[in-house]
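Starting off, we have a lone chain in the form predicted on its own, written out as structure tokens.
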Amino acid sequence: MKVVVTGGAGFIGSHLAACLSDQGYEVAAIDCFHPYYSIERKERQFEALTGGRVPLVRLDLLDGERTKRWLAEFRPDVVYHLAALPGVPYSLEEPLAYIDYDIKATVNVLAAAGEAGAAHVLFASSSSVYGDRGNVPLREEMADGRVVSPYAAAKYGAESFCHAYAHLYGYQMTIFRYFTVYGPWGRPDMAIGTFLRRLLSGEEIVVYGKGTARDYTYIDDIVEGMIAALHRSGGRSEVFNLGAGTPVTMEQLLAELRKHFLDMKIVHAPERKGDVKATWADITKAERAFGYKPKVAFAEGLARTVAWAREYER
């Protein structure tokens, strides 16, 4: 079986291609190797969790009739579209990009597929379509569009557009809502790398707002559900949560840390705008349908992304 993988040098790209290419599929990676954070970081990781098994191609999405010949080419059976531009704060000040990278190239993505003749489609969505809910499990069917940031709006959007060209084109579509990512080469601008990074090289942490929490998810559980989504049966679209089921506070994510840094400071800061309260999947669903169940506890996963940063991020 034939995959494609866009932003196959992100963080979950990568982890992902690797474990494709691991399970015998052949896989091919495509990234346009946007500047939202270190290039150079990306090609590390590619190549760390790769090994150059995975040919690597550097294509911007935005360029629709490029995107069309080169899937065209490649013809795969299975698109999996993760590259978007990420992170709320950004999106605050250029929402604009989101509308390109999140929505236009969506759509050249999900009109190249069908070209190209791929028979399943499956997009990166967020928890962050969900809005500003409260401490409360997320139901599938609870968003409503009534998000609270630009890239979460860009990311609602990008949904419906998934919906139309997996009317229009016939392939079966899987839309994934994730939950708040870590593991290893975990996104730097997130709160566990960028607290693991101050903590590194001994300077203290800055903690937004008070009584938040998150259902952070281990790039494993992820990585594994993604692939389990694969062989799904029913052949419609459907929207499916990822994440750990159980939110993580911020307190409890803050005692975890201090086990393996003792000496840890932290200052704390007004919260931001276009950040949650809270998160919490209702995986429900994802568990029926393809059997999704999450294996590495919070304190497990943590221990092993401190391991990981100890060794690169130094």
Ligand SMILES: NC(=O)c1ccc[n+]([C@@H]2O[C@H](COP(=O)([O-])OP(=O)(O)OC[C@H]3O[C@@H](n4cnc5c(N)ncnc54)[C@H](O)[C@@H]3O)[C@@H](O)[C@H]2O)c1
Given for the second form:
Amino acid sequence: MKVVVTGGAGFIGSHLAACLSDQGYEVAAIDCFHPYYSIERKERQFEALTGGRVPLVRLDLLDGERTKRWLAEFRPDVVYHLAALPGVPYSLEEPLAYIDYDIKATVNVLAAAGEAGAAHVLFASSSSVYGDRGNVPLREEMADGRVVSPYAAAKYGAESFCHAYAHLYGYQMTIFRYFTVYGPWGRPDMAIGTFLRRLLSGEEIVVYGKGTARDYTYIDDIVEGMIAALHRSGGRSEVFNLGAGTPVTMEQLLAELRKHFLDMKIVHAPERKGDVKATWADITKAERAFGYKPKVAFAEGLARTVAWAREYER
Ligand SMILES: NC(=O)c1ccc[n+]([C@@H]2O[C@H](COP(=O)([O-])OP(=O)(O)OC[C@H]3O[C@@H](n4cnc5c(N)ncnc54)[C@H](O)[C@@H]3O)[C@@H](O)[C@H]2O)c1
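Since we've got the form predicted on its own here, give me the form predicted in complex with the named molecule too.
Below is the whole assembly, all chains and molecules, this chain first.
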């Protein structure tokens, strides 16, 4: 089976491309190496994880014609579309860039996948589409567009385009809403990545807001779920939460970190605009449709991430 992973040099994309290739799929990765974070880091993570086994195409998906031509030539059966500008804070600074990278590029991929005859498209959305709901389990049908950041608005809009293009082209559409993914090569702008880099260089860490919690999900569980969904049951165009199903409060995260960094110093700062207070995934739907069952407990996942960071983040 031929599979394309867009955003294949990114954090989740590199892990996914490597795992698909290990399982015998014919995989190609597409990435434009957007400078949102270090290009050199993207090259390193792609190389370290895929070990040269996955061909990488440097292509900006905002170029609709090139995207269409390339996909028509490769003729994938499956397209995982992960390429996007991620991150909430930057979306407050550059909202229009998110319309380009998270919506326009998605429309280009959806159309190109349809023209190329793909049978299944899987899209990376986000728990941010639920808006700020407090500490309650979030079920797929609860998203209603009342979001609190331009990033979330772009993802919610992109989801709508996914449903439309699944209808227009007749392919199967799977939309994943990830809940704060972490692990080795985790994105350097996210809380755990930022904390680890500062702790390793002996600096204090900055904690924004009070009473926050995140449903941290280990990368291997996410990748396993994304691959299991290739054989899911259910309708043509469906949305699934991929989370751990167990929110971790900031206090719990700090307590776990302190086990690894005994002299950790913390500075508190006001909450950041656009951030939600808490996320908590109800994962029943994914469990029923494709047997999704996260396995890595937070303490274990964090320990693995710290061990990785001690080796690679110096
Ligand atoms: N990491 C998380 O916790 C998380 C949570 C929710 C949703 N997501 C979504 O999952 C996807 C992957 O996230 P990630 O954490 O791996 O981010 P990432 O930034 O590491 O990966 C995204 C990749 O897409 C590439 N890209 C962006 N625009 C492109 C374009 N026009 N053409 C080609 N390549 C392009 C970037 O260069 C980057 O390598 C994103 O869509 C993100 O919004 C991630």
